[in-house]
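What follows is one chain in structure tokens, specifically the form predicted on its own.
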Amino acid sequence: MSTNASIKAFQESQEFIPGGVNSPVRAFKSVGGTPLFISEGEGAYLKDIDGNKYVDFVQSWGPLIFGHRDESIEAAVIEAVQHGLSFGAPTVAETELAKLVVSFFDSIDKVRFVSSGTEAVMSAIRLARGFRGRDDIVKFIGCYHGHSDALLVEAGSGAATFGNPSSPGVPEDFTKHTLLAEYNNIESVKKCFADSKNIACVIIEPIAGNMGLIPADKEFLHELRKLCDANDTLLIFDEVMSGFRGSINGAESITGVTPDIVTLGKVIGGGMPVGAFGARAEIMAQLSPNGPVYQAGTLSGNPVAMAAGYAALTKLKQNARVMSVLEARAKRLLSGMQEAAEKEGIVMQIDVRGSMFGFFFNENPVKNFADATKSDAELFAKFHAGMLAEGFYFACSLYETGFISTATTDEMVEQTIDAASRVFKAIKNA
């Protein structure tokens, strides 16, 4: 397989881009190689400028749930695009997507949409802070809640992926308000409140993608409401990497556990840069212009977008029994590959949650991120090249998560499968 095309692209788009990519974990440094320049995509596959093609189990970090240029959202953006590209101004559009974002979430009234799922987190904790009149705020070591100057903290994915969980250029005076907690240890998370009365909200990636998959446990999300109620502190649910992935009814439904604001992202765009944020009337009453919390965005509500997330949800919701379908592929997929590698003597961690899939060459289960950085890099390097060599896609970095698409078929499953198997062998007998 020439992946000539793409060293050549790679290269120049060093001259004049920093690091060569327009976002850190592209660059494939985690996994070594050259990250593939990508011309197209159909269904369920991707194709490079070579002209490889692969099955994409990136699916674009999520929000392809449908796969790529699905027909009804191709057709959606089309239209949309015809009566032109952003206005600046409302549209119908707006609310119709907000009407049907509020209707799969019990704990949403009200809904304001975003440019992207830093900007919706960002505006959360500051919605969050305005509402409790309270500065700090709880995070969870590896959850990655965007890029924000306070929440690059410990912070997992790209940042963790290269071994430096802080950011420089981020000053301590905007990080001072930020505990950390360690993630399903609820009795971190009360240390936090015993240091600080001033915690305006508690934020978390409910199903967390950027450390890995890594749900949180059931017990210690109802302890968390209990802690959070005590203290007359918010719960944000973090759900731009799982909204709609993890459940169609958001990570609510499969816990338990209310929160009190929601972020959401990737699906709700259908492919184009979309995020969001909602909560109860009372809360998001405070937000500009009916309250005195700002937020603003020249973007935001574009209508290309809307009319992206709008025909995805739609489709969705028309077909919400899919999500089954998608989640018993994804079991078959790491259930297969945990067969293959310990066939050849290789211990494999696995999980699932709807159309979201995780998993981590380590001999135990991995709770926090603690966990996860005790995961053999060099073994899911190996993997993930040998995996490219066979025409399978998966993410360039072991703390990223995997995702199943409508366009993935069985037999595209099974072919995986088979692929590992190889590749589990070749790694060993190397």
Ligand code: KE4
Given for the second form:
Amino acid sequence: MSTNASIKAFQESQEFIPGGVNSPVRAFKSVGGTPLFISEGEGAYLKDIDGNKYVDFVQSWGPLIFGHRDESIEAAVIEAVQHGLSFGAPTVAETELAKLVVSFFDSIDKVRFVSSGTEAVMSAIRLARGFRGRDDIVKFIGCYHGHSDALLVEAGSGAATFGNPSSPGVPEDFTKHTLLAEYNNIESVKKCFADSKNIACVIIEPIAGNMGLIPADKEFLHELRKLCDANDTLLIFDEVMSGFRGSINGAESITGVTPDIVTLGKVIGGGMPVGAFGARAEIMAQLSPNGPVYQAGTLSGNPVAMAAGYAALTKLKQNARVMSVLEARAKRLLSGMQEAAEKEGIVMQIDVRGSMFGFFFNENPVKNFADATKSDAELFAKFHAGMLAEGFYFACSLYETGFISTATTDEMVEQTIDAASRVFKAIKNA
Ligand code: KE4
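Can I have the other form now, the form predicted in complex with the named molecule, not the form predicted on its own?
First the chain shown before, then all remaining chains and molecules of the complex.
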């Protein structure tokens, strides 16, 4: 399998773009080798500029639940662009997508659209602080909520991948209000509330996907809700990744815990740049132009992106069983890979939530970021490279999550398991 064209393209991109990429995790730094430059996607497949084809388990880090070039999403975008790209004025398309998002979440009465998950979370934090009139926030070590200053503290995803979970360039003054707790550890949250009576919100990925896949224990989330209520603190579920990937109606529907604010992204844009945050009416009433909490964006609610998101969520609405089908497929994939690993004496921790899957090469169950860091990163890199050579494109960091799309067939799942068997055998015999 030649990747000469990608090697050449990467050499050139590094001359003009920092690290040759527009988002660090894409650089393949933690797995080695050259990032593949993609020429096109089709259904479950990616094709690189050398003509190699891969079954895609990254799906643009989550958005493409229907695979690449879904017909209904593509048709909606083509129709929308023929009326103009952007107006900077309200359109009915925004209301239609807002109504659709609200229909999926019991906790959301109103929603504001933005252009990325980072923007959604940054705005939700400001809204929580404005609504409660408090400055402190609590986040969990290993959770990633985008790259806004106050949240780049012990963050996951690319920040963890490169070992700078707390980035330079963020003044101490900007993070002194960010308190840290340990995921799935309610005592660590109680300590935050003992240390500060000024906590506006607690933000959590209810299904963490940025330290690998680590779902929060249901009991822990219930305790967290009680703790927030006892302290008049808002609870934010960051579902930018897990929204419409871990469940159809939000983590609230599978845990029984109702958040005060939900942040969304990825799937709700169908592959186009969309983020969103929503809450009950009394909280959203604080947002400009009705309320004093300012938030804005030139391309927020962009009609082309709205059309893509509307087509994606409409398709989900019409296929209520889709998540259970995808979950069953993901479970088959992960249990098959785990069996293949075990045959070679390799211990693999696995987990699945809806269409999201994760695995760690780790002797023990992984319940938080500290556990995740004890995983075998070298083995992960070998597995990633081996699967790539076999034509299977997995996330290029152990601190990420994999995804199954409706275009990922049962046959592809079996082919992936067979390939994993060959790769594990080769690793063991090396
Ligand atoms: P964006 O600004 O990248 O659209 O969203 C930030 C964000 C917020 N919250 C959660 C839970 C997220 O997972 C993300 C972004 N996810 C990463 C993947 N781990 C994006 C990939 C990248 O950084 O290139």
